[in-house]
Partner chain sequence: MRYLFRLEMFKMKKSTLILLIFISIITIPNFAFGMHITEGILPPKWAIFWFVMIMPFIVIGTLKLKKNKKEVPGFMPLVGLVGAAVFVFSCFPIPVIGLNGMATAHPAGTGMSAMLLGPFVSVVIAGIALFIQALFLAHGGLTTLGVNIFSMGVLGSFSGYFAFRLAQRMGMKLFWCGFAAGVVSDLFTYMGTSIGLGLLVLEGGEAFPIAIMNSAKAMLEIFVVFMTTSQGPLCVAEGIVVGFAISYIYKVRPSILQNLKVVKVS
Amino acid sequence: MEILKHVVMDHFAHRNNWLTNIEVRVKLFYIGIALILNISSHDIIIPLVFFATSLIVLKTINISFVNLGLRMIMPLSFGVFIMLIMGLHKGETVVLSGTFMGYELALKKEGLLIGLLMFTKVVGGVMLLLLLSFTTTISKICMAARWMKIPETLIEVLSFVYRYLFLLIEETETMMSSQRSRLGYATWFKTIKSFGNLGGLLLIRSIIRAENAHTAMVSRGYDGGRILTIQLAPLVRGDYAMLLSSGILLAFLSYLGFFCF
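Coordinates for the sequence given above, by itself, in the form predicted alone:
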């Protein structure tokens, strides 16, 4: 659980550096448009550009490759899986074939190219989201969402989910320590059984905690909304300059992606 706790901690976003000091609405504008370009790209160049630039920018604020790698393990695994599936089921030009457990498998060039494009879109999009999460706190994101007239219910759900995520992790750590002290992970069979019990108990305790929290809030007069009481300050000249610069950069990348490749 230490790895999971390290991954979800947002202490990086509370640091004081040039990226965290950028106005949250500017960052959301850049990330949002960049994600649209990343998804709609027909070539691997644009996703790789977003991946490389985001990685370089994060390294300027001393984000280690270990921290990035921990957050990229799952997306990279899904990306490789997608690429292999596409290579096995699409195309005609065989580049690699073999036998696995009695089945004839063949990777085809056309499918691998399609899978490679999807893989680069996954890594490029995830790196853009990491750029946002490493440099922006959840409270600022919620304030920007409120400024953009996002429904208050969605902001409320986001705030509560993020708040109780850490309580869920602490509850999981406590239960795993209890299982470990009773040799619940001594063998493979016991490990599977312990994980099953852990998942069921976590679900039950999450429901009970949610009901108790709701009852406590209602008893104090809460009827929904009003999660945020702090408003974002108006954009200043520097913010507009940053917004214009990011818009020009995205327009240039859009031109390269759709007209030059």
Second form
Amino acid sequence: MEILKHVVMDHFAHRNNWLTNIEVRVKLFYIGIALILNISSHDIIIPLVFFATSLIVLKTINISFVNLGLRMIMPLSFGVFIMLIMGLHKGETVVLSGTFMGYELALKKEGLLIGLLMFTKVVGGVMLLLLLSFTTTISKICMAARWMKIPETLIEVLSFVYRYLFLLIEETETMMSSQRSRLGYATWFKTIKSFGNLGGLLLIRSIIRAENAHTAMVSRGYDGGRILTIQLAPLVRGDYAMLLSSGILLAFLSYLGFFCF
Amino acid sequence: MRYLFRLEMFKMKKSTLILLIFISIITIPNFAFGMHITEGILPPKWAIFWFVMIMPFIVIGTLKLKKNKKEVPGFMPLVGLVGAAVFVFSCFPIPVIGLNGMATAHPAGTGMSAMLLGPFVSVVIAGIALFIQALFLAHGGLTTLGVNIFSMGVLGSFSGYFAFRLAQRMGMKLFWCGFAAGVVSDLFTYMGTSIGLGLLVLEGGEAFPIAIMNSAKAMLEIFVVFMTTSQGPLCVAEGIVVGFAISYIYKVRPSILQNLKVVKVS
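Starting from the form predicted alone shown above, please give the structure in the form predicted together with the partner chain.
Below is the whole assembly, all chains and molecules, this chain first.
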């Protein structure tokens, strides 16, 4: 849970730097198109270019390798997993084989190469996502979502979930340490029972808090309408320049990715 | 003969190595999150396919939310907070039995949300939770959001909800109803993930029956790998946790379950 709190916090996005100051719609445009190019790529160059450029850009705002590494571990493990799946199921040329409990396992070259491409796509795609999450707050994403005409109800639920998430994580940690001090995690069964009670208590508290939040919101004039009141400012000349330059960069990368290799 | 023996040993080592790699991937301590398909895995055609598949559920879920928002005062804060609570619940590091505390796994939580808020609203909550996880935890992704919502949101929520209702109809105790919802929703979630990954093996160049056979074989293998490592015991553990959680709420605040129409007023 401590790791989760450390990882999930969006305090990097609240910093003031050149990346956080870029208009959210420009960032979403770049990330969106880049993600599409990343998954459409036929070779490993384009995903690796996305990985390298995103990494360099993130290093300019002093994001440490530890922070990036913490978020990359699981996707990279998944990438290796999928590489093995492809190696086992695709291709003809066997590079590694063996049996396990009577079950034939053979890794094939062609499959591994497909898997390697997928692995690089994971690396590139995840780094692009990190570029967005390290530089954009959820409230800005909500504003952009409203601009994109995403239903208000979904934005409202997203805002609520995000608003109370950290609060509930902190409460859970407090309750967990109390349970731990009373040997609630001494055995496997005790651990499971403690988690069950913790889950139940968490839900009870969240429902009571929801009632209080609603009462407070009504007293402040909430009548079931939108809860996000801030609007995005119209795009200015600098934003259009940024949009154009990222568009040209992506078009160039797509040209490289689709026709050169 | 000696060389042959060595060769056999080497082969054995290689196969063991492959298996060890599999196990280590699935059971990395504290990071064995709910196996969402990560960003970059799906090619565009499959990404679009899964988005199309989930769209009706998201639309119906959103319409239900809108309707309830008008009719029930305070419904939106309730959904938001229960969503946040389920998100936190899905981050509980449950130790995998049999691995002596070496690995922890994380429950899906959709069985719980489907039980409390209904399957369609649960799909929306799962979608939002997956969106936040993709952005801020790098678990899952934006182009893979469709397949992840399908496996965790659609399959997990509906299977969990129906398992709970079926268990209730059979007159089981509340703990066992919660247990059924937890276990079944988890099983279906991993089945969905296995289907999503197994379909990647499907190739246009092969004859259709062969392609289907290969794909089905891959799905089965992935599902077996999930189930025989951390995720199989996790299904049972999540069932017990959900069972205890729902029993705890009933014991402490039964009115909450009655208001949410999870249990009937006696």
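Residue numbers count along the first chain shown, from 1. None of these values were measured; they are calculated from a predicted model. Take the two forms, find the largest set of C-alpha atoms that superpose within 1.5 Å, and that set is the rigid core.
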### Query
Would you say Ile44 moves its Cα by 2 Å or more between these two forms, aligning on the core?
no
### Query
After the core is matched up, is the C-alpha of Phe81 off by 2 Å or more between these two forms?
no
